[in-house]
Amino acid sequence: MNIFQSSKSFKQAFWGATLLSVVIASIGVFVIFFGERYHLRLVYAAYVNLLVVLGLQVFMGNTNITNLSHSAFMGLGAYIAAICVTPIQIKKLSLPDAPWGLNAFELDALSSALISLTLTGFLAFLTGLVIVRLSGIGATIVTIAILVIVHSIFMHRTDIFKGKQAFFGIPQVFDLSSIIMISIFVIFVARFFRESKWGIQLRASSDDEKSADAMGVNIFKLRLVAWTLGGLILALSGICYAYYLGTISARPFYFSHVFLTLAMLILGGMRSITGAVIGTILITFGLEGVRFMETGPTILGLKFPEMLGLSGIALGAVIVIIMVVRNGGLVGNFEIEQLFIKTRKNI
């Protein structure tokens, strides 16, 4: 079955998937070859938020329903590979408690993320089928109350994910090229559901639902399909998290995270993948900018005080303005290929 409108939509997505490719590819390129390990570290983080933001724009940006549980999607695929990844010998020293014989067992790296993946998968669908039942700030509230639930158990369960202690021993299994060519590949799956027949009747249902369904577009199931893809690719994005680290904790999977992915996606614009990885690019690189301005940097001889919590203020700053001045993000539902011919027609 051709899930695509035509040819054209096939090229269309084809093409602006590879151009995205290949700027974040020579942003990662660059930074192996020239950049330090600090910034490998930090390059890696954006890679794995841009991960979180693609997943987060699947479900969102189709549906125009706010989702604000992304991060115990990703929590949740991260903790599952690393139980199963971790050695044995590690487990029975961090999980002496652990049940069900989760310290008595150790698998490869692949067979974890297919079990996380999986996993996390059922989890999203079983959630979805509440989700995709509700719009507007009811939706929003359940995916609050499903962030806030996996949270509590992360901190409770301590003799499964360690409570606010870390997990460690996992083994690194990722770099740097593994999450660019990971990154690549999901550009790619979200643009093609973008321009499917899906991605069009759900931005369809978005704008006008009585119409959408009257013109018999099962909006139930294509949002199921939406936030269960979304939650794939947070599960992975999770995943790529714990194989660099080695080591994760509750805290990182929580309303700081959510904030932060959120503003990426809200700035670039949501509806749009090219938006996703611009706010992206943008958020990553000038929170840099603005945590060395906490510090109170000597700069022309002028000394800054410390702006401790700055980075906070400037995060909300940006939803803020971006809602107000331009609620559709900075390139709106536009997406690279359309911004090119755009730009070449008004030359």
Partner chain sequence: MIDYVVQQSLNALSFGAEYALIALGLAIVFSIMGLVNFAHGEVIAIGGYCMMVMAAIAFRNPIVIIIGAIFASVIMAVFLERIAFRPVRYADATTGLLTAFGVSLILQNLFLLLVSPRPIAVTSMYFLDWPIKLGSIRISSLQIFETVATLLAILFLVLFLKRSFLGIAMRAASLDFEMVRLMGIRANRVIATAFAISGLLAGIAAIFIIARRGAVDPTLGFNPVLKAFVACVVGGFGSLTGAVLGGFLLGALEVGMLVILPQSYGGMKDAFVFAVIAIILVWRPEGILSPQKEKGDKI
Contents of the next structure:
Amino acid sequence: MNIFQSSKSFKQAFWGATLLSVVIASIGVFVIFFGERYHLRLVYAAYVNLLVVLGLQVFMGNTNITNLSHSAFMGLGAYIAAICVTPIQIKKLSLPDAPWGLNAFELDALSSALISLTLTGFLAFLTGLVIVRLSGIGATIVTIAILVIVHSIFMHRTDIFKGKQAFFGIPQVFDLSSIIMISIFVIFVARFFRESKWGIQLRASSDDEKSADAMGVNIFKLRLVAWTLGGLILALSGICYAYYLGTISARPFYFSHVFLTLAMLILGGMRSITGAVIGTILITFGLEGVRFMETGPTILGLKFPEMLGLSGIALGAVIVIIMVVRNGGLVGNFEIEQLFIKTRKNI
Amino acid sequence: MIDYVVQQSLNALSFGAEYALIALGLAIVFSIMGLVNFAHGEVIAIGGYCMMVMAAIAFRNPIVIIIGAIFASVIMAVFLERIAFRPVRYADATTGLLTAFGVSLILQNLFLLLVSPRPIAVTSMYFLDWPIKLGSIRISSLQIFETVATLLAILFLVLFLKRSFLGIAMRAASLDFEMVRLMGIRANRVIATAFAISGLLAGIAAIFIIARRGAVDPTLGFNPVLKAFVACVVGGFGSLTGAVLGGFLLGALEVGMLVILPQSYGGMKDAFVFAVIAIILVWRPEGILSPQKEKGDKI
Amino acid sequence: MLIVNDLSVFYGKIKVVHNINFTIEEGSCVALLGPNGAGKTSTISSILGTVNSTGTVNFCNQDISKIQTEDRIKLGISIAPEGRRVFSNLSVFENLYLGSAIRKDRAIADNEIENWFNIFPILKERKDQSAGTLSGGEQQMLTIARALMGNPKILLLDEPSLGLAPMITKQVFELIETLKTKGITILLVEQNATEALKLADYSYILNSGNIVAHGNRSEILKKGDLMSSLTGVEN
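I have the form predicted alone already, so could you send the form predicted in complex with its partner chain?
Then the entire complex follows, led off by the chain already shown.
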């Protein structure tokens, strides 16, 4: 295990990831057995968001650089897989003018996913070469640039992506149990990365760039690894999204989704995987409640007015309150296994 | 041909003026407290909504409406500093940035909830806009107003920063904030002034945006601010000259893209602009005119 | 005039100054000496209120340990900080101008800038030059002049000779001597104990956050060994 500094950190990572997996799996299994059909969709979407948040955590949590392009990478993953996997007959109909013979081939789900991962991962790597060299705010601005560029390509190249309209006919490949397994896999990946030598060095260097540099830590290389790994996880989340819903469109891969997942990560605490999971769970459930209020329900005979925008206000408030009161998020550096195993204080 | 070039240059100038105005507001806050104020767009939007409200309650005099809008933006900027940004004043840049995001999200949705998600017509600024013909060049009076107003704002800002006590203190604060406090100058006063100025500039920007678009909606300021950010970063974040330069550069770039790109790619303008910006940042990661990094000279 | 009582300074949970006491009489020059890391600058910072500390600081019969930094400055405490910290992009004149921040009579302060220019002719010469272009010694003069612009009741001088050539150091100490004769109360923090002891009416020696000795010059010099190990002063 030479990617870990000690067998202790490996053990910690393993138990932590296992415990989180148990939590995640039990919620999923509970819904599979007791949930109604529309619950399944909601919970599936929540798992997709969990993947996004984990992908975001891998870069943001370890480098402390705000990334706002994650929804773009998710969208790329979703669209590339969708274009590969959708049957020719449907594409002839929905993408009659597609260039490069995009509407003249179809692949099985696995190859499509692999192609999507490869391409998105490669794009992440390329953009990463730029991002990792910039300091905090410059890097964030470039991530915004990526988001805007990708979004305008989605919107403008309607011959490939259908823009605002739905890209339909994607076969349903996954169900809830598949995404539960994928989530567990990603939790392990993210947690192992956090506890690996690279993760630890990255977090140390995010606190003090100069001294990490002096100690011979190659920050650029480490950041690039984190960025690309994050990109791959985001692509995976996009694939999962497309493989269940059957239709996708460009709109969900823009600022509102960026803010939603960002709030999830921040609420839990971006430095910890446990935080990412907790934040996702809390916001998902909380938001359902808020959305219910948004529609103007009648509770106990009291008619509430329709309140569009309430969910946005709630998300914004979560971000501001966490930043002002406790900017490490609810759990800070805490990881779940510390409930059970005594560890020395984490950095 | 010459006419065409002159025409497009004038367009670029007025586009650039708007970005420069907004970028200056961002840069002045950033230079002093290191805050990337993403909520600046909502300070612009408040100006727009204020015009809407004033027009609705029968204010006819455009001067009154203009003053009211600027006033609203200034109050909003100072208010945001007081309630949201003061608690994170000494926190790291990421915390500030995320707080500003949250504030922006809250305000956008408040506009949506309290007013309307749809654009609402505000026609009181149309009077600023009439066509002017100079030979074969056609421009709008609005472009002239906008460019002149921006240049005046820059001039006054320079005078303020060079001549007034508070202005000098603000320049000092951007170099070494703690030392300014150690001179007995109140941190709150310096920062509140920075926010007030950024609000003032946002208010002026709001007037021109409304005059051009004729309507206000919750995301009125969001996109212009996004671009202004880019202008700031390109110019060198925290440098006021850089912000102005970046703003005009961005304006030129946008008009350039519109001219060069074929009609069918018009929708991709932003994508190309942002791509060019990314390339500039690769070339100069700290921006074209990044300010000297300095916190006193420790030996 | 300034009474520091039971003062401790903390950085997070780490205590760097341990329950020290000292007093500065009006019109006197007190030196705080000691090696690097002894807690000298921390003590100064706690008088200014820029670090976490416990204990009380009493200035002109008023407890100032709970009030804001800016308010302490307004009461008449002025600082020429370690590392000089001139505003490098601002001109020499602007630096001095900011020094008069706490005064209401700014017009009179403007005239005083002229007086300072007479004492520091080099600053007059470079009045419109940006402060960052001055040499180390000139910057130190500027820092001291800036601190005096506000007509302070007490002047805190933190390592004024640090990093300066011996010739310049001598000039700086001559300047402090001049200020002393003008009756300005001074708290001088120095590593250069030889010079500081000559100047000061009374000295405190700090080591590892504790006051290990105090007294006037001759009393301190008597403690030979301790002194030479801590401050490098030989008798």
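Positions refer to the first chain, counted from 1. Heads up, when I say rigid core I mean the largest set of C-alphas that superpose within 1.5 Å between the two forms. Small disclaimer: the values here were computed from a predicted structure and weren't measured.
Participant: Does residue 37 count as moved between these two forms, where moved means a C-alpha shift of 2 angstroms or more after fitting the rigid core?
Facilitator: No, because once the rigid core is superposed, the C-alpha of residue 37 moves less than 2 Å between these two forms.
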